[in-house]
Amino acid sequence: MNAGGPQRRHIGVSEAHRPEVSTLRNYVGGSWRPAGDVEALADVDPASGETVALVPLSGAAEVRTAVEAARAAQPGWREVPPQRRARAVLALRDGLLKRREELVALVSADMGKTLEDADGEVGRGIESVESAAAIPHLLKGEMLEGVAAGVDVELVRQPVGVVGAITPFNFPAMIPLWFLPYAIACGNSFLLKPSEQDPRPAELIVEIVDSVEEIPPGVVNLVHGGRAAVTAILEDPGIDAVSFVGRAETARIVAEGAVRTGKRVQALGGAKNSLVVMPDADLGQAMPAIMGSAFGAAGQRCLAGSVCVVVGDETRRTEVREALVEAASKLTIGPGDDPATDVCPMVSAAARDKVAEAIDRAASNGANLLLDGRGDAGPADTILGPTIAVAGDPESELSRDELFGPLLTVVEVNDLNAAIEFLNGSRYGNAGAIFTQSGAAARQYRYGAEAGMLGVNVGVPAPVAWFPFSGWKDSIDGDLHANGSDAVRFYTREKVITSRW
């Protein structure tokens, strides 16, 4: 995943007041409030490159009173029982799905992906709002009677505070409700920074919680902003947890900054997944759901397949191959909000210039490119076509790092060990899976493969809201995950009380 992302145009704050496009405004303390005498960023539509909006860029001060709204709405938040918690987390639902088809909409307007994976993301929000609202049961405790005389030991769950959200460009929407549902149903206050590239759908989603009457004010709170607010939410004391999607380095960079002023942190990271495929697979069945992991979103997901490990012999390696560029070949590159666009823009200009430059590095470093998106651009150069390419070396940029773009490298090895090898030999382990008619070697797969999120014969992964959002080694910086019963156990702290009467 990337947060933060490339680098883009800024524009002075005079600029900022141009009639033909509004500047987005933070919400604090249940109000919606202009950011201040503060830079601000164009919100660039990836299809036409026309700035739709202006971010405000705002810093510590702006955070500072969006924190001390979320500490002063908190402790009051807490005292409303569980059931009723839920109540307005499913209030928040019901907001949702009203205003769903808008919120499809904005999230392929703004971050460009087609209408049919906006959908998917919304989905897949709203069911983690459903998860949170069993929050009644997921918050319950333990008790153990009798451990000495007269003595019983329990342990109960308590909120951990005022949590602070970082939120990456790629979901927009989903991510986001990965964390605000569970964080404030279980008793915290919540501090929202989206993506500075594509912050409208989160504000739609705060616009949702300021109708549910039963949100008090200040217990969620929208800051926009880039870099300085970031640093500004892992230096505040009066923020208790952080939980982050972006890539692994500015991960490890949020985790160490949460750690060092003493927060609470969950920090997820990268990711370069492998799909194995292996020679008894039906490319039939295994063809559309590699295209869709590689390619769907313009291969800017965290569980996008990136390499393609191919098991068997040349023959074997020659068909999956031609499978591979014949499908890839067939899919419609055009803007988002085009029903029959299957390959969406890049996020930005610059995002699709880094994965075009390390294409052009591994084509002069003698890497074989069986299908080159490399061509027009279009209208706001973001458009980089399917690219596949053959890796000459299975260490090479291609196979090992994450470029975050609609770019399928091919690894070929001769087993299945072989494979499981490569997968493992990766510094991430966020995903992977395996195309397979035998039992046999998906139990072996699944045994031995270092990532924690597979598929056996389904191209992308992602576990649905009851289970934790699961990635290993540098695909997370942090103990405890996003979603399932690891969310309910990160915005809380257990408390145990051993009592003699």
Second form
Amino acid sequence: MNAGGPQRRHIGVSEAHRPEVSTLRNYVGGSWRPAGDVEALADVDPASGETVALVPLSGAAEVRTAVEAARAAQPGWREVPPQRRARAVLALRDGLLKRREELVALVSADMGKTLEDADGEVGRGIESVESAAAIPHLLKGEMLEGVAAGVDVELVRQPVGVVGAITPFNFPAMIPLWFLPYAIACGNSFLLKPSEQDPRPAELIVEIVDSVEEIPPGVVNLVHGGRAAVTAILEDPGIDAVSFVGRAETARIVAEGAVRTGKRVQALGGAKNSLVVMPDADLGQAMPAIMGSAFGAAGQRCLAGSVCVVVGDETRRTEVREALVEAASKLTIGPGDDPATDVCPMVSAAARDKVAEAIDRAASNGANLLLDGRGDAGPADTILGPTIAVAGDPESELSRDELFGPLLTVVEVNDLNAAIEFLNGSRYGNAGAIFTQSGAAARQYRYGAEAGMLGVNVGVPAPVAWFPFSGWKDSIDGDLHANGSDAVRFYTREKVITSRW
Ligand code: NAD
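Got the form predicted on its own; could you also share the form predicted in complex with nicotinamide-adenine-dinucleotide?
Next comes the full complex, this chain leading.
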């Protein structure tokens, strides 16, 4: 980080990341094949604005072919003993580790985030694979002996069948890896439809799957596309369960569509997370955590702290405002592949415009902009500098809507009760954090906050893969979350057998 105001660095795509512009292919039944005669969308490097690949917008026909391949492979895959499926997952882990650097570079180049952040993402994805490798333990059933004379009851878990996964742009490697390893470890076959904005990391993951001989053809399939492919997944009777991550509006479309056709669904939606700064918080420790949470990945994380709720009197409010502005002014803005960068470009010019327009509206409605990042948007029109605004109205667009950019809204309140009341007024319930030195305040917060992932002096409270990623309210449609024991419950059906011999 540099001192003396946000630093803007030259943005350009490095030679190492300048791939040929080719049209991506689908992976069906163990082989790569071009999508049919469909439109293609440009996959644009967020730093340079260059087109790096063309993404075919597959339709119902491509989805159908992939579903047929997945259905054909699933019965045989289910027969493979769980220990051997676990070994296949471990072989996938080895493959990911071997090509980790390549995957990290591709995440950074395709989505725009820094290499350090991309490395963290890939590391998290690999942890999901490691967690799924415990499948022989995780799949074990239950038994109750002697419910009547000579009668025993057993519960066993069986795969649901074919799983469709639809993933967002902001974690193009980690989120496919939240779903793929558990789904196949449970004995299902799998069809992935990655984000059309940055699908190349998913393609590399599937290339690695292809190299794992323990995973038979057809168990994992990849179909590129956008809305039409999602509609086809929702309507295809050959898909039994749908895992989704994206905006809350899309989550609702996916959840309703899946239920209409009788599929099991987990649809993880958006977020608006609050970071509560108590009067006793050590600002020296809290500020780096708040900066990372609000501005890391240019605010494009579902765990981003996008509202800072400052508890205290006028003196404390001024102190926190000044500390926020001072810390944010030191952040370096630049391309993801520059190790000096703190704040990367946004994924697209359209995403940047959406946030800049919300800042325009807030400014014309009298919001107090403590730091304004709407300067030079860079060569691809994707740069937005860190922006800090004090919301005049705590129910304003800036305080309540998910804007998904490097924008931190400050809301000021008198006490912790008011802070909790504010954050519980959100339609979302993904995450939040408190910064304090008081165990009692932390306890009141963790008891009362209506969000599923909380941090105490931790700015990005992402659970490790052995726990569920457990958003509440509009941050999920469905009951079972990604990762941990929830994943195993989602990807299996319970069967209860009552026996008398
Ligand atoms: P998005 O909803 O635009 O897209 C997600 C997926 O849905 C993509 O594969 C896309 O092709 C498809 N899609 C988009 N619009 C569609 C429509 N109208 N009908 C059918 N399919 C559609 O989300 P995004 O912008 O790629 O991702 C960012 C969002 O994801 C943010 O809201 C973020 O909070 C959320 N997110 C949530 C979590 C979580 O765990 N809750 C994690 C990561 C991201």
